[in-house]
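Read the single chain below, which is given as structure tokens and is the form predicted on its own.
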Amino acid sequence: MPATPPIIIAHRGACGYLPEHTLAAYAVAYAMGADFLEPDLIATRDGELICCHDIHLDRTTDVAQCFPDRARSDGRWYAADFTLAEIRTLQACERFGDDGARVFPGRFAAGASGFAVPTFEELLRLVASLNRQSGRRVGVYPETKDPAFHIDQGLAIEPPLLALLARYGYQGRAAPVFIQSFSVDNLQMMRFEMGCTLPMIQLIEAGEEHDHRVTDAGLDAIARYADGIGPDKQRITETQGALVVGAHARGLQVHPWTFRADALGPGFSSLADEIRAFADHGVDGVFTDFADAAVAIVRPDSRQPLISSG
């Protein structure tokens, strides 16, 4: 394990144990020792930012049962068509796939109730309160989800995102935050047009259409506006770590995704083996659904109390 272990990014909270993007999942991930809590952000019809992985609501909530007549012509229920008040009436649940089956059938009970869809501000309040109580400095790692769609809907994500971060004290290069996006235009707009100085991460998918982002020219371009890359972890495996070396040579951090105990990468028999292998490649952070396991792997001797007892 390197002298400086990778940071632990709680992917959608502790979603290996609780429904993703819920305050309960974020709180549990915090208590597990995560360094950053990761929300995906989408906008409601009235412009509120909520924590949800998709621009649709039907895979992770009971919106189809509560509002059966509100689907668009493609048969999907879009958060952009609902007010925050309406979304607050929904129950969040474990993710379902397009076939109606649970994506991770071994996880939390699909029919459980009591989980709501939180706003981004509610997450920021939670983190601020827990940091104040514990003395820790856990950060947030928001992703702007499909920013072009939101602009087309007249619901641009960027202004409310930056305003909320500023309101809660996230300012300057040293702030405990990373703004991430798959969209180059989105990150460049915030950096160059909106004057955002906060750390940013360019996400990079697998697939040939994205290969240009990991070339020398592609990494040079990313280094002009971002502080790191968040690649599909297979890109690091396929290059035997050369991508990490190339990114570091340009001052870019590397935060691959996603590490799951119940969906290991090819060739690995345990989450511990997988994370250790990537740490040996020199990655600076890992996105994981299982923050507790990741913390135990990269910081086995850590005994820092997560919440103050007095």
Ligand code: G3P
The other form holds:
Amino acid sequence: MPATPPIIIAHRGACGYLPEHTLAAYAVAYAMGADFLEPDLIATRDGELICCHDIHLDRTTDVAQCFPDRARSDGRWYAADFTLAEIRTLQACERFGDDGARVFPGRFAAGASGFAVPTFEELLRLVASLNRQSGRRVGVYPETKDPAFHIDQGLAIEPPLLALLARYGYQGRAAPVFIQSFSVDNLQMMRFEMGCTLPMIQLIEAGEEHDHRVTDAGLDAIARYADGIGPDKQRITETQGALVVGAHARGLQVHPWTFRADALGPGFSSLADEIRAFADHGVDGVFTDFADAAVAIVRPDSRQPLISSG
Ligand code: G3P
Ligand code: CA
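Would you generate the structure of this protein in the form predicted together with SN-glycerol-3-phosphate (G3P), following the form predicted on its own above?
Next comes the full complex, this chain leading.
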């Protein structure tokens, strides 16, 4: 393991164990020793930011049972059509795919969980309180989901996101936060038009149509507004780590995604082998559904109290 091991980013909380994007999943990830908690963010009809991966509510909540008549003509239930008060009546559940089957059948039991869909502010409050009590400095790693859709709906994510981060004390390049987006326009707007000085990560998908982002010119462009890249991990294996070298040469951190004990990358027989291989490539962080395992791999000697009054 390198002298400076990668930071552990709890992808959607401890979603390997609990329904994703719930306060329970975030609290468990915190206690597991994660360095950052990752929420994806979408907006409700009344403009509140909630932690949810999809602009739809129907794959991770019981919205279809609770509001059977509120789907759009495409058969999907959009968070943008529901008030926060309505969303608070829902229960979060394990993720279902478009085929109606559970995406990860070995994870938390299907069906009503008793867990709610949290607001981003509730997550910020949770982190602030746990940090104050434990003395740790765990950060947040919010992703703006489908910013163009939200602007089109009159529900832009960026103003409430930056306002909330400011209200909870996140200021400047050293703040324990990374704002991430797949959208170049979105990050550039926050950086250059909204004056955001917080760390930013440009997410980069796999696939030929996105290859231009990882060329020398593409990385040069990203370095003008972002502090790092968040590539699909496949982009690092297929370049045998050259992407990490190229990014580091431009001062960009590299945080690949997503590391899962129950869905290993090709050629790996354990999560430990996979994370060690990426650490050896020099990545600066890893998104993982299993923060406990990842912490044990990158910091095997760590005995840091996770939640302790001592
Ligand atoms: O944000 C990094 C990674 O989470 C991107 O993928 O689809 O899980 O948001 P997704
Ligand atoms: Ca994400």
